[in-house]
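As structure tokens, one chain now follows by itself in the form predicted alone.
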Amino acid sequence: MTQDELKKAVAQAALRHVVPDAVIGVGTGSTVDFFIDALAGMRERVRAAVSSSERSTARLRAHGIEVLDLNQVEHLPVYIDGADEIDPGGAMIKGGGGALTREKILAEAAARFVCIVDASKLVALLGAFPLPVEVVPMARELVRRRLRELGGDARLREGFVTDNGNQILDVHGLRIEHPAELEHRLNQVPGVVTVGLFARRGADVALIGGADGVTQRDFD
């Protein structure tokens, strides 16, 4: 199967986790695009969605699915999103698409986080994929220096501005053995808006598309 076929299969499998007649959280990325397209086939069962990006919002609305502001929603039973890497404990690197801050907000708000990935995203140790860090522009070089002290090569994502009006540093060269500790440490650096480590609030479930079909992995 091609990678797109794997993504379509896992996106289709994620429909089983959609809570009927509820507001659901929807993430961002190529796998999520396939999920949104699949969701359109059952949009009458979805009350509305909360989206992590302008890109996903536009795609949802194009399919006739109402998109709400999170502040309008008291209960979000499930959030469905992809990942750039996911480790055996359910910790993830996210933010390749630049929506990490809103993704982290929705992950925190949701009762259940379902991560949808193809098998290439499974890793024993996080860090081969550059770690995105969203920064307030005036703090970019300060944050870059702090990341260098940790052994990371932080590179500005040129020509990119987040939906929140900030910049992203992509950090190369890290081997992340203790993701929750690093997430906490980086969040304390002034000027960091969000770090693309999702460890303190990782996935509850991973749906993994592979050559033998879609498998489910549950995390404690």
Contents of the next structure:
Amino acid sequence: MTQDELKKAVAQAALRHVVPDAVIGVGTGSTVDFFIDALAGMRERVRAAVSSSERSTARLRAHGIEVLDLNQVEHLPVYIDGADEIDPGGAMIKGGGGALTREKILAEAAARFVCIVDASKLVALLGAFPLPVEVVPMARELVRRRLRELGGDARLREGFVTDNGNQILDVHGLRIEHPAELEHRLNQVPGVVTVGLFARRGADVALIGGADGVTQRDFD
Ligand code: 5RP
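Could I have the structure of this protein in the form predicted together with ligand 5RP, to go alongside the form predicted alone above?
Now the full complex is given, and it begins with the chain already shown.
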């Protein structure tokens, strides 16, 4: 099976986690694009969505699914999103698509985070995938120096501006032994908007697409 076929299979499997007649949280990325396309098939049972990016919002609306502002939503039973890496405890690196800030907001707002990945995203230790950090542009070099002190080589994602008007540093060379601690530490650096480590609020469930089909892991 190709990677796209695995992504499509987990996207399809994620439909079982959609709470009928409720607002659903929708993430960003190529796996989520497959999920949005699958969701269109059960549009009449989706009250509305909140979305983590302009990209996903446009795709949802193109399928006729209403997209609400999070401020209009009091209860979000489930958030479905992909990841760049996920470890055995459900901690993730996210933000390869640059949507990490809104993704973290929706993950926090949701009662349940369902992560949809192909098996290539499973890792024993986070950090081989460069860690995305969204920064306020004027603080970029300051944050870069702080990351260097922690052993990371932070490289500007050239030509990319986030949906919030900020920049992304992709941090290479980190071996992330204690993801929740590093997330907390980086969150304290002024100018850091969001760290693409999702450890303090990780996934509750992972759906993993592999050669033998889709398997489910529960972390709570
Ligand atoms: C976007 C993300 C995505 O979930 C992550 O990059 C995985 O993307 P894909 O499904 O395309 O592999 O965090 O900011």
